[in-house]
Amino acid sequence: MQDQTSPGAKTFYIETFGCQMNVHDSEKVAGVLMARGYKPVAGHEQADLILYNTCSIREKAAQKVFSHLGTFKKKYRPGEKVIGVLGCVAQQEGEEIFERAPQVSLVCGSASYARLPELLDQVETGNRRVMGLSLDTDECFETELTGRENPFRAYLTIVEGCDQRCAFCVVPMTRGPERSRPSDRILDECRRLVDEGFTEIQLLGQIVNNWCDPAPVRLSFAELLGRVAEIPGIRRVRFTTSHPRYFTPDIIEAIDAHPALCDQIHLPVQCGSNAVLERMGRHYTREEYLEEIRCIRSARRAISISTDIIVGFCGETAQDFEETLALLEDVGYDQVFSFKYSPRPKTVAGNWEDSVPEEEKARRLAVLQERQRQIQLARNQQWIGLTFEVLVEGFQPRLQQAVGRTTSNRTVNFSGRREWVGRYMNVRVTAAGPNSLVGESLEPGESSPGATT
């Protein structure tokens, strides 16, 4: 958020931790604040109101928030700044945050952001312990006042909350039960976003493919994808995060049928061992997951696949871990987000013995990440010599490089200019590393062998 201060205006600063849904939630909070007359600033030093939008999915993320709050206690006098904690840590810890961090005067969960004006009124009248922790509410879908960070990509939440109760996960406790947004409101907002100049839409949900249309038309998730992709002016549609339990072949059929649907699927597996998957409460087997992978690989388009993996879950044996490593080879993921297991409060597994030592977790994580690095390097090298359409997302002045992203979510760096940001350009891949591609932009009319994707 750029600094837009004016004399006498109250200012705010938001720091966001965690997933894309948190990023979008921060956009909603910024919109509410700006409608109230607040102005965003680039750092907490200039801010009257400091907000941390937090993530509690991993223990380290939650600890980082309290570490930041601790520095503020030393840096600012009581009452000098209004400090608030938002998001999952706020929902999880609740009133205990005031005890751990007395400098905090506002604690607000994601479902209550529409109530921020009245909550701030309470703070401004001198109340130093203000909470908004409702869970089962549709206020989370209010986006009219969203202060969007990106001028060409828009996030749009279609599912909030989760009912799955995976043994390791805090989301049902921090974001509440699953609620789906009606299809007519989703499509209306997509059209409005196009009118505002956005060309890429990212549909978000803790389990986005378990979206259940509350509207009378009762669209399926695949049908919704098709309807969004058909809106004139939309160039790209992404969706995350999918759950293997609800992944159906008609999603692949929709991607094949609609070029605007990006050839990318994020399908968290968490582990390659059936024994561990059962303890996790994931409700699918390794074999069922691999059958879904085969369905994805059978598509006419080459679809990139990413996943999440947890190492060191309660009771994970050396053999369980070897099965996860074998899964990497079986699938050939294009990207893996991997983490050491950390017990979270109020979860089923939080009451179990954390049986894998931290040193062993770290070792397994390093082994897995190195194995995946080799897989990604080999997969990325397959694209050398081919041409892709990229959306230019950024510019690195020092290197004079544009940074773009393909529809398959691969990052491409190439010589460019700042004014290219936001443009769609054809780029030929000339080199590849494990995490990104290197390319050269093509002049109009120039062509290269291979499919453009």
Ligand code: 5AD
Contents of the next structure:
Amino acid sequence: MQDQTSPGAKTFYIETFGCQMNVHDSEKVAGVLMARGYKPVAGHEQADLILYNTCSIREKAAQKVFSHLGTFKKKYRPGEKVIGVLGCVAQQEGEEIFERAPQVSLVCGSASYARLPELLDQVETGNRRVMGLSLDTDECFETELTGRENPFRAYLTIVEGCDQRCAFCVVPMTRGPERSRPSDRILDECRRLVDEGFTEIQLLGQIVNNWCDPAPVRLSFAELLGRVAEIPGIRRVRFTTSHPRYFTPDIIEAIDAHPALCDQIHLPVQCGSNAVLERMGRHYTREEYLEEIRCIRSARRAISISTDIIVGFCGETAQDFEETLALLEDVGYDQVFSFKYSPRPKTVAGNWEDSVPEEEKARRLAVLQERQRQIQLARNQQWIGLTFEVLVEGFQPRLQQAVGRTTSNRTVNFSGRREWVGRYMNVRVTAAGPNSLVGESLEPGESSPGATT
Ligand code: 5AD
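Same protein, the form predicted in complex with this ligand this time rather than the form predicted alone?
Let us now look at the entire complex, which starts with that chain.
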């Protein structure tokens, strides 16, 4: 988004915390604001309206918001700025936010974004306590106005909310019930995105593979993937996040059949112990999960697999943790996002004893991350000497390096030029670290070694 203030125009700044869903929500909110004549600016100092789109998945994330709001209290006179809190902390804390941070005048959860224009009307007329907190919505927040940040990859929500009630997770309380968008609307939007120049589509949902077509054609999720991948002009399709409970082999058949479906699946396991999985309310066993991994590994292309893991969930024993470590080896993940368990209000486990001490959680997390680092390094080293197509997503001027992404979601750094951003290029891998690769471009006359991970 560009900083394009004109005299007299109202300006806004949105800061986003948390997941891709939140990033995309901010894009939609920005679209609504720009349609009302607000102009985006690069920092809160220049903004008339400051919005915090918040995350409450772990306590730390939620605390961050209040500490930011605290610094504003000192910086700005009351009424100098209009400040709003959006997203999961807004939903969770509700009216409380006005008490804890009196400079806030808008509190709106993600299930109420469809009401944003009306709420903004109230803010603009000077109302200092405007709230949108209803969770009983059955609509998706659809907007043609979305102001997408990334010019190549478009996020597209296909299912919002979540009905799972995993014992640790606050999302059903903050994002409301699960609701799917009809396939015809999704496919129309994909075509429009291609017309706007996007070549990569990332389909989003808390449980993306539980998408359930409300349109009369009743496409399955795998059929939807195929339909999106067949749209001329779309070169890459990703989807996140998949839940193992709803993982079906036809997803792999779709990937086999459609080269545009990326070689990447994010399949959060959370834990390797059946006892803990059951307490978490995940509805699968370690064995069933490993069966799904075998199915993914049987695909014609090598599909990279990433996961989320929580360490130190209520009652997790040393043996349970060993089983999680063993699972890392059994699967051979390409990337792992790992977290210390953080009890959340109103969740099933929120009332249980948080039995693993903080230091032990930290120790387990460090052990797990070190083990995974070694696994990733070994896996990435197997790529040295091979050539891959990357989409150049960025450029680091200081290092004169292009930053590309493979369809398997690996980052490759290689000497390059700013003009390459947005291009698909072939790159040969020359070195590997645990988190990224180094390569050289195979464009005639363009190759030059020397990039660093
Ligand atoms: N504590 C720690 N991690 C959590 N996650 C979700 N809830 C919690 C919690 N209470 C993690 C899960 C999820 C990811 C997005 O965040 O691993 O998949």
